Structure formats: structure tokens, C-alpha cells
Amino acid sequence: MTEHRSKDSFTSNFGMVAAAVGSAIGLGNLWRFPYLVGQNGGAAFIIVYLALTALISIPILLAESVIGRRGGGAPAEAYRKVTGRKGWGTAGILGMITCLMIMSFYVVVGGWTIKYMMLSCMWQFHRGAVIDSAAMFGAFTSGSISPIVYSITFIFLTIVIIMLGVQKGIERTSKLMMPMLFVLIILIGIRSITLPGAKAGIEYLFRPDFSSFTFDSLLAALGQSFFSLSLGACMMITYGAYTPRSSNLTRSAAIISVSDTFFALIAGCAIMPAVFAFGVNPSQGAGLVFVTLPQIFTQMPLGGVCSVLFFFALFLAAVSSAVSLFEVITSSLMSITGKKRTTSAAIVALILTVTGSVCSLSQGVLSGVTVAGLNIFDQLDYVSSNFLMTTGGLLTVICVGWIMGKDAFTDEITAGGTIRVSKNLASALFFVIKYIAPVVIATTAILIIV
């Protein structure tokens, strides 16, 4: 198989490892999972988003690996060239389509994560502080100047990354910020568990209670597990395109998958803990980051160092997923328009800038404005994560599965047969990637419409 892959690639597997690691570990692990686990059942939502993600996101992962490396281009070019079809690239603008989208509404809360990273280095959150969490953070999302700032800075500070390139930029940036994520959240973690009353908290993450997970609850588990993995936004298509024909895709796509998995895990002992040691409602939404967590810092010993450590991971984490997701755009950008990478991240920060400012202007001034119920914002939320990348999801598998074929998916996960990877394992990935993938992608997609 010719490679086709930009000069500007990993320099090794542990930093494509890394790359990917970041993009999956964000705002979906610090911010979503915790709330989603509240919100059904702890433990019992926690066991079954563990087997939905060995069984069916781990395998698509490896597809958008393989099509990346394969076709060793941006998404649309990657498609094209593994299908030799023309019509296939409408898929890869589709993911360029879906993580601008994403972007629109994620740097509005990137932004929030600075404000409240600075707030925390204020020591607005140490302990015996008095304050209205909940009016502060109305207050300041509903403003239509300071939050549209604190967004455009987060935006300037993902692009500088991106104008870097793969190596210097995306690459070294990784190394850095996960290890550093890593240490951040397993000291907060220890620090929740340690608090008098937080027994209550673990039992709740790690005791299934089946009676209150309904079909809802498995629905969400699927939806989390592709939202934090960022499956069917072409993220790993564009990593996998900058990947070492050497690397070995399926080991890289388990470690992934388990690296991201552990890290929602940890980050639900650094949270749910703090809530139940001080009698707080577990299931309180995104309020519970940026509403809830303040306010129980205010109480706990150390509050303030927490708040500090706490609200430095979160802001890496935005940070980390940002980068994958501004550089499916970026890198499309460039194979449509054939402009330099400098040129192409600038003009994708001056689009998030606009559809940004609209996204945060619709938590205050333009919250009116409403389709189905649903404000900007959450209309954006809720179309990516339900239907763009579970249709992103959809056409992975297809393409992999049914045109693809499995001759040509054996030859990349083995690397023209220099990488060994059990037959079995090999047989098993890919009846799940054509058979088993498709039809859960598809009864769910269904069953969010009905």
C-alpha cells in the first residue's frame, strides 16, 4: 500500500498515542460523564458504558484508524482514496461539518473553564468563602461581553497549537498536558475520597443498581461512550493519516479506549465523593462543574488548592480535545483550498469566533431564540452528539465493512503482515465493524428520532 501521508507527521506512536488520548480525554469525561453517571443509576450506567465501549466503540475507533492511514489524507481525500470513489468524500466534509459544529458550542465552555480556572487562582473557592455559585455562574454565561472574551482567548490559545503543526505543535503539546492531566485528577481524586461522608459516593459509582437504569440510560451510555471517543467526528481518520505505517493500529485504538475509560472513572472518585460528603444531588446536570463543585470547595479542607488543581484539569482537558477537533477542520480546510496551515487555522478561529459569540450570546440575550424548545447552544449539542456523528459512526463502518473489505482491513491493522495480530481477534473486530456496529448505530439513531 503507497503512503500518502503529510511530511508533518507523529514522530512516534506514543505521540499519535498521546494526540488521540487528549482529543478522547476532555470535557466529556470531566464535565458529561460525571452528571450522566448522577443521572442514571451510577454504577449499573458505568457497567454498561464499559461493555459498550469494548464491544462496539473500541472497533470503530479502529476503523477511523484504518481509513486514516490508509488513505493518508484529510477525511474527504482519506475516503475517496480507500473507496476509490468520488461521492465518499461527502463523508469526510460531513466530520468537518460535525466538529465545527462541536467547536461552536465547546469553546463557549473552554472559555468558561479559564474564567473559573482564574477565579480559582483568586482563591475565590477557598474554604469558609461566602458565595452564590449558582448566581455566579448565571451571571456571568448570561453576560453578552466577558464570556464571548474568555472564548476567543480559548480559541487563540488552541489555534497558536494547531499554526505549530503535528509534531511541534499537537504532538509535544500531548506529551505535556496528559501526563500532567493524569497527575492533576488522581490528586483530586485522592482528596475526594479522603473527605468524611465520601463512602457514600463510591458505593455510588461502583454498586449497580439496575432498578433505576432504564432504556434511556443505555441510550446515553452509547451516546457518551461516541461523544468522548469522538467517533463519527473523523478525529481519528485525520490523526490516522499523520500515523507510522509501523504503529500498530488495534493495540494504539485498546490503549485509547482504556487510557480514556480510566480517566472517566477517575474523574467520577474526584467528583461524586465531594457531592455525596456533602449531601448534594449527584444528578444536577452540567451545573454540577460549575455550580456545585465551587460551592463545595467553599467547605472542604483544602478547598482552595482543589479548586486550583481541579479547574488547571479541567481547562487542559478543553484544550487537549479542542486541538483534534480544530485540526479535522484545519486539515480539511487545507486539501479543499490547497491554502498553508497558518492561513487555514485563521480562518477557522475567525468562523468559531462568530458561530462562538452566537453560542454564548445564546445563553443570555439571544436565549429566546429556540427551535424545538432548544436554544442555540443546546440545539448544536444536541444535533452533533445524536445525529451527525452517529451518522459519522454509520458511514465508518460502512465503508470499512462493505467496501472496504476484509482483505484490505487485515492488511493495515498488520501492516502488510509486519505487525502480528491474531486471525481471531482480526475476524472478531471486523464482523463487529460490518455486521454488529451498523445495526446498533442504526436502531439507536432510530430510536432517539421516535
Second form
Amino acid sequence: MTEHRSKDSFTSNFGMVAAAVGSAIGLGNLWRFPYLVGQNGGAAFIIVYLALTALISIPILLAESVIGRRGGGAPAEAYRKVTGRKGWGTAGILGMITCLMIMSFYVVVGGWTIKYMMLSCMWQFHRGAVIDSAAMFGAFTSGSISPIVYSITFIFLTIVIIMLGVQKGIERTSKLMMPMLFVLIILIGIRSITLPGAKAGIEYLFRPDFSSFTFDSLLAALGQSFFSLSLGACMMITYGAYTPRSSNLTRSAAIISVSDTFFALIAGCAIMPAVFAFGVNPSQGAGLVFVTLPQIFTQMPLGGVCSVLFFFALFLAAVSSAVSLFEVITSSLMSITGKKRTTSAAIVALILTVTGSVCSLSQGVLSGVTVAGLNIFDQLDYVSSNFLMTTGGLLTVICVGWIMGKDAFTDEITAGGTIRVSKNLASALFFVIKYIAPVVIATTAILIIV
Ligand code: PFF
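Cool, the form predicted alone is there; where's the form predicted together with ligand PFF?
So here's everything in the complex, that chain up top.
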């Protein structure tokens, strides 16, 4: 297969892994994983999550990178090239739309993280401060101008990284941000588990309770694994196109998944012990990080410092994931219109300013506008994670398993026979991609709809 890839690619395998880990580690790890674990039987959920990630998600991640590196272009182009069929370009367009929808609410939360980072730096959450964090958060997010200004700031910061390009923007910042993020979360984790009363939080997370693990828990584990690894949104197809031919895709897929899961577990250890030490009810989502935690910081020794570290970590996690979403949309637009990176990125930023503003307003003046009982923000979250990402994942495995076939798959993961991957492992991975993953994804999708 001829190499067709843009000159601006990752310089090394580490660069690609750092960028993909950056995409994977995001709000999903910090505000959903710890709560889901606690709710669904602690260690029981963790065991199932790990098994599903190893068995299903890693092969799908690998399948995406195979399409990306072999296709060597933006998602639609890559799909068309590896299948040799024009119609498959639609799968790439779907990925672009999925990223646009996720990004529309992600930039709103990204704006909130900037606001809270500033509040923490202004020492608003120091020990002894008297705040009503719920009222504070409600008043801010339901406002019309201020949250929009913050999300535009977030879009601006992300666009700067995208405009700098793959090597100088995405790779360089990921290599810097990811180690920082791990150090920050470990520091907060140490503070949290050394609080008196922290044991209950650790127990909430790690006590295996199979009676709380239901069939819905299984669906939640798979959904979380998908969202957390950014599967089904063409992220890895896009980054795969920038990956050097010498990279071992199988090993990289494993490293990305292990890092993401490891981070989610440390995030759990950083958040839940503190929540329990102060006797607060654990909640998920925005409520946990923007309402519960600020309240806790004001009661905790070193709370002010921890709040700065935490909101900075949250910001880094949000930016690095947003960069990948932005890149999928930008590279798609570059390939569709033939326009330069800077022009395409500017167009994407403009579109996101509009869609992000609507999402932001749906927390306030537009909260009455609902579809099936959900406001615009929640509806975008629901549709993209429950339907679009699963459909994207299904198309990926069908493309590799049923259209490209085993020979092309093996050729790509061994880089034409130059990288050693055991025959049994290659066969097992292909078997999962061709048979198991499509069945599991389709069954899950049907069960969610029913
Ligand atoms: N993986 C990110 C998170 O856990 O927050 C979310 C995400 C990023 C999903 C990029 C999809 C994507 F393409």
C-alpha cells in the first residue's frame, strides 16, 4: 500500500501515544468513572470494566488506528481508501458530526473549568471560606453572557494548539500536559486518602459488591469504556493517519487503554475519599466537580492549594480531549474543502462558538427548550454517547473485519512484516473485531433503545 500522509505527522510513537492518551483522559474519567464504580458494586464494576476494555475496547481502538494509518487521511478519505468504496466516506462524515456534537457541550464545560480555575487561584475555596457552592454554580452557568465568554476563551485556547499543527501543537502540548496531569492527580490523591475518614471512600470504590452489579451495570461499563477511550468518533482514525509506519499499533493501543484506566482509578482515589471524609453524598457529573468538591475544599486542610491543583488538572484533561475532537473536525474540513489548516480551524471555531453558545444558554434562558424531556446540552450528550459513538464503533469493526479482511489487518499491525506480533494474538484480535465486537455493540445499542 502506498504511503499517503500529510507531512505534518507525529515525530514518534510516544508523541502519538501522548496525544491519544490526552484524548482519552477527560471529563469522563474525572466525573463519571468514580461515581459509576461506587454505584455499580465497586470492585465488581472495575473487574467487568477492565475485562470489557481488554476484550472489546482495545481491539476497536486498534481497528481505528489501522484504518487511519492505512488510509493516511482524514476519516472520510481513510474509510474510502481502505475499502475502495466511495460510500464508506459517510462513516467518516458521521465521525465528524459526532465530534461536533460532543464538542458543542465540551466547550461549555471547558469554559466552566477556566472560570473555576480562576476562582480557585483567587483563593475562593480556601479552608474556612464561606460559600454556597450550589448557588454559585447555578448563578454562573444559568447566566447568558459570562459562561459564553468563558467557552469562547476555551475554544480560542484549543484553536491555538490546532493551528500550530500536529507536531508543534498537538504533539508538543500533549507531551507536556499528560505527565503534568498524572503528577497533579497523584498529589491530590495523596492528600485525599490521608484525610481522617477517607477509608469509607476507598471502600465505596473497591469493595466488591456483586449484588449491586446488575445488567444495567454491564451496559454502563461498556458505555463508559467507549466514551473514556474516545471510541467511535474517528479520533484514532485521525491520529492514526499521523502515526509513523514504524509504530507498533497493537502495543500503543494497549498503552493508551491502560493509561486511561489507571488515571480513572487514581481519579477515583482522589475524589471519593474526600467526599466520604466530609460525609457528603457522592453525585456524578457537573454536580460532583463544581458543587460538591468546592464545598469540600473549604473544609479541608490545604483545601485552597488542592482546589488550584484540581481545577488545573480538570482544565488540562478537558483541553487535551477537546484538541482531539477539534482535530477530527478540522482535518475533515481540510480534506472536504481543500482549505488550509488555519482557515479550516477558524471555520470550526466559528461553528463551535454558535453551537457552544446555544448549549450554554440551554442551562439558562433556553432551559425550557427540550427534546424528549432533555435540554439541548443533555440531549447532545445523550445522542452522541449512546447512539453516534456506538454506530461509529460498529462501522469501524465492520470495515476492518468484513471489508478490509485479515491479510490487510495483519499487514498493517505488523507494518508489512517488520514488527513482530504473534500470529495467535493477531488472529485473536481479528476474531474479536470481526465477530465479537459487532455482536456486543449491536446488542448493547438495541438494549439501550429498548
Ligand atoms: N474520552 C473523553 C473523556 O473521557 O472525557 C471524551 C471524548 C474525547 C470522546 C474525544 C470522544 C472523542 F473523540
